[in-house]
Amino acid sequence: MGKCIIIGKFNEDQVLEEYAQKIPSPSNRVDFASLHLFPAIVSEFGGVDNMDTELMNLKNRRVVVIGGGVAGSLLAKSLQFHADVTLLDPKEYFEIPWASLRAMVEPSFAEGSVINHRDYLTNGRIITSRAINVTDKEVLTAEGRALVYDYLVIATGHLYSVPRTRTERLSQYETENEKIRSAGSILIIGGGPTGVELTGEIAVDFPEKEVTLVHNGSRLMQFIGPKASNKTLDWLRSKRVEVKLEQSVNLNSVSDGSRTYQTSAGETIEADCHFLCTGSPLGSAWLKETFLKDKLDIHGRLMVDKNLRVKDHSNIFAIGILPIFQQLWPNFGKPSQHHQSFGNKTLLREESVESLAEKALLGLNINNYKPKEIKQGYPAQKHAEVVATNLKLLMGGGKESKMATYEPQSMKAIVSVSLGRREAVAQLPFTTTIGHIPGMIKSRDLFVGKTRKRIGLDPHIVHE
């Protein structure tokens, strides 16, 4: 089919159906009858003459994003009338992370962080499935399905065990809100930003429940500075939370229905329900078994160049928490001898590292460890932001050296943690603040209007 001229007032029903067919695969292609679409679709080319060029050079643009999460969602979205996109995700909707302890206290909230794939991937290929292998050509499902790629994106962030469904997922925060309801006293595991986040917006919004918050470091968070641990540690105190420090909680012992919990130290501790809150894997251990095995460090972190490409690999990036920096290589993957040994456990200080850098939930030693980046939301971002334009690059035959960098942020960067609906603690470069001006900054929406616009969406929460 030659180009489609247009003379005087256009149908956009016809123009739009002509470019649908020059999609090579028709089952990545949007309904292009929906007129509201239109101007978008025009906008993302530049103009009705580039759509044509566009739309053409698709067959050489197939990309895999590996993972539906912060980074692998902004990722596709930004790609998706750029090229061949498949999202290859376990789960049918992408979940604003940060948003999901306020939706525990309000299930309501979570009507807006959590988002069907396909209500902003209008124009991308979606497989509910997760990777089992990959090779230098295709990646492979674990229903069998070959999945061939010009470009692979892994952005397998976490591994977390939720529904496969929105409504699924939805129906989950009614049950947590009924527990945290239905409970006089609440136990909660881990003093990470996970852990103080939900422990603040229970004891904010039912400040008749007794909450003890258990973490076995000396201090909360402890991948932040000490002021604004120790300002943590007074606000939480004074929201009659009782905190206890360096011990931790043997679940193992507690049987079904006991409401009796013993900690390391030899206390005792009644609850009528809790809340683990120490941390997830990295979802990458199933590279382990691939080509790909040989660019993961002890921790399961891919190596990654300053563009964000694996070692060795000039068409496979990896973002969000997933990538370790090149200038990182030469120390990782290297163990060390230092053991620490807390409750009945003992561990290398290297296995914390993940929590030091995500949630910093088991306490260990750390003096002597200074990871690069602090791996948060707004990182997860910029990595899907810097991959997407050098895609863009090569996929348009531009040079190499003109693709965009990432600099990993410093410890010094800004780090923000909600302490209930309207107060946080926030470490700035030189100085520490906590209360109701940070909060204005984070706890009110958690972002959420601002992370649903980046992905196209009406920043408002609409209630279902």
Ligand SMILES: Cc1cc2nc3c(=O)[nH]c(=O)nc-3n(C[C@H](O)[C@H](O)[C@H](O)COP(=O)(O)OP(=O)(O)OC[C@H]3O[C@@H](n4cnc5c(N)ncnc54)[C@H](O)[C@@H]3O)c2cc1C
Given for the second form:
Amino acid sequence: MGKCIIIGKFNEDQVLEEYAQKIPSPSNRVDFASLHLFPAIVSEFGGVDNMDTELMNLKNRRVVVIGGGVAGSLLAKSLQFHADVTLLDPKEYFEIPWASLRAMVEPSFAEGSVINHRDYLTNGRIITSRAINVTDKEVLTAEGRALVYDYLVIATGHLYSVPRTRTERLSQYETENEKIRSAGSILIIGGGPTGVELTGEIAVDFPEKEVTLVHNGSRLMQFIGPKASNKTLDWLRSKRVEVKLEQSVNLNSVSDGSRTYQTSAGETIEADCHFLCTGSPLGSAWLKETFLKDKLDIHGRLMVDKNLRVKDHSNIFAIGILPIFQQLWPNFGKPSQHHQSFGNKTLLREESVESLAEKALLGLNINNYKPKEIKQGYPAQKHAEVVATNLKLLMGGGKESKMATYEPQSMKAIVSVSLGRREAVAQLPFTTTIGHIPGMIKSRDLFVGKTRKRIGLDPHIVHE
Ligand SMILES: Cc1cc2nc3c(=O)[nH]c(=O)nc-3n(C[C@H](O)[C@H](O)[C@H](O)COP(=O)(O)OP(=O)(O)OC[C@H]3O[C@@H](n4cnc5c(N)ncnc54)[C@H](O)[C@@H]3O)c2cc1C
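Could I see the form predicted in complex with the named molecule next, after the form predicted on its own?
Up next: the whole complex, starting with the chain shown before.
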């Protein structure tokens, strides 16, 4: 019987974790023998020596996790007592991304949302560097180290330019906060969820500031429905935010210290400072010169199968916002089912139209349509859980056919965007709502406590 079954049967993961931590010192057996379930677990292994050997084997499996963001950090934490885990990340900390905008108006909030990797990864190796290459055996870092792996998990999500240490990151929030406090007028560029949430935080905490939000789309937050966009627009305007749609700001024409910004529509905006919220590129450019390059789609996403393994690679997984699911691989299934022709271009369905409704309006066939997954934290955490389960199974000698499968979350999943400390706009399957009720769920602590708990930390450090 494999270890995973034993763990499941006795629900004593903790016992095994503690035991695994202490081997190979034989003296520890005395302590553990006193645990009432221990003899039963030992007998499942066929004796304490076998248990030692099997757990040692498990711990000798080298798992390298590239990227210590939402998905990678949870995965590394989940496997730390089950394998020899190495987490590779350019920064020394995991940051809860959805708390970052609150931290700009209240820097002490980041005390709970910027977490040193070492605080939750107590039994793994942490390498503070970037992956620059990968072969079928090892990962190469920017500092020239080679990390040999038996299993590899790629979780490089987005590429952010953030400081290396937690202390530097906390001090960066102080600087940004000072920038907001000392400005009379603020320009926010980009009306996606990040730009909207930042605008909401500033409008609520600093109602005296003149805030302008410029967005190049025809409506705010195009990843959700028009109702949510319109309600958000009304809310922002009720807070005296000036919102300019279908315009962009030419930052090249802004010299240092200048307060004048030109928009693509020829308008001039005066502001003491600006914040750029136009999104970050995917963190997969480094894969383009590697042996995995043909597993990337044109957007830089990695093709994964239903078990979240990279196409054709039985020991490499991809999680977080990076994977593109099997149903959407180029040339997967019948081309006519998954591609749509527009003039001389053939596009993947998910790129061709924004929503099923719009697609139907265009008269396109929506049968068998598999929507792309919303790029949010919840699915990223789910990916980590599925891959942790699969790796435990594979490392324990389980059959590939028994691996857990992952079903992409629907684009109709619940989406909530906070609007300051108390309010939010939420798109639910059958309705869209804005105000204090959705705000009660998300906006107070922004799920920081819950996220900390998920990686085994005290949830209560959050500043109220
Ligand atoms: C400001 C903001 C607000 C958000 N708000 C919400 C929200 O309210 N709700 C929600 O569900 N989602 C929200 N999201 C989205 C959510 O954060 C992402 O979906 C989630 O972070 C994706 O997880 P990930 O692990 O794939 O990538 P990330 O969390 O982006 O992590 C990627 C990690 O990979 C590392 N990395 C990159 N390149 C390399 C390399 N070459 N080598 C090694 N490491 C590398 C990075 O340093 C980073 O640590 C928000 C995102 C942002 C930025």
